[in-house]
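Quick heads-up: it's one chain on its own, the form predicted alone, in structure tokens.
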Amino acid sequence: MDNETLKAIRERRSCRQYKPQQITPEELRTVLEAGTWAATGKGLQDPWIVAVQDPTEVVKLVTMNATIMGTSDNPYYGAPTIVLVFASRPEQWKNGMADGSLVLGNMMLAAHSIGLASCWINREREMFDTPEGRELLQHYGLPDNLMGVGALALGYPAVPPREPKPRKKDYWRVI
């Protein structure tokens, strides 16, 4: 069996080199809306999505993430848009991390389907557990009890996607 969705799943790759050109508002809206259609536990729609395109704000996020990573490199690979996903902490909602992960997955597939590139970025949990991160949550107008789930580097690819790695042998079982 095959269709456009299955093709997108097979073809999507993480991108680590972006053109500096900003994506269009329509492209951004399409990706963000795809995130809102992710499955969530009990249909609670617990995650929150914040798209950051302001260059000054992007630099803040790059600096915070690079500091935690222990590097001076840009952990978002120069993408002009950073999409952050937050969710409730486990003590408030045990499925927050899983729900936010599904949001990120939906957005990566949507981005690929419209010709954008993305890469899942980590360390947002650590970033937003800092005093500076807590201030940013307030700046974004979000509840203060959230944790960072992850982020997407999002933009136009500067290089073609790599070839996929072969799938590991015996990846799945039917019992």
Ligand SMILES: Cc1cc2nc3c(=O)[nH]c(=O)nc-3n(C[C@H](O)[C@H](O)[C@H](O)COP(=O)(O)O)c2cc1C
The other form holds:
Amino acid sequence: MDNETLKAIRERRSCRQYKPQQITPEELRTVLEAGTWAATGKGLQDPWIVAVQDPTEVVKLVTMNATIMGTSDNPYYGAPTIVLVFASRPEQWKNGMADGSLVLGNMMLAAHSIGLASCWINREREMFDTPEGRELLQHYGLPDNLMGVGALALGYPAVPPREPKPRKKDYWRVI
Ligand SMILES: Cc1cc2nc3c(=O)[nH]c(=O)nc-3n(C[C@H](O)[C@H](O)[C@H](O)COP(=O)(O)O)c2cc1C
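Starting from the form predicted alone, produce the coordinates for the form predicted in complex with this ligand.
Next comes the full complex, and the chain you just saw is listed first.
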């Protein structure tokens, strides 16, 4: 069987080079709304989504992430929008990481479906466990004890998508 949804699932690729041009407010809203429709444990809608577009705020995230990574490169690959996802810590809610991951997955697919490029970027857990990270959470108007789940680099692709690896043999089985 095949349809538009299945095609989008197959054809979404991680993008590691972005045009500097910002995405439109409508495109951003479409992606963020798709995140809000992700399934969540107990239907609690535990995660929080923060889209960062202010260039000064973007630089803060780039610097924090690069410091943890130990690089001078931009870990968000120059994407003009960074979408952060936060959730409750495991001590407070066991499904925070799973809930937040599904939000990120929904947003990646939604982005692809409207012609945007994205890439899941790691290290938000460490970034927002620092005093600077906790201050930023407050600045975003969120409780400062949340856990960073991950982020999306989001924008218009500056390069064509690369060929995906074939799916591993025996990836799934039916018992
Ligand atoms: C949990 C997770 C963490 C990831 N972290 C990064 C990252 O920090 N930087 C990066 O460039 N890509 C990251 N990726 C993207 C993967 O490298 C990418 O999904 C994988 O190579 C498969 O490529 P595709 O998304 O184009 O199918 C991450 C993906 C996932 C699911």
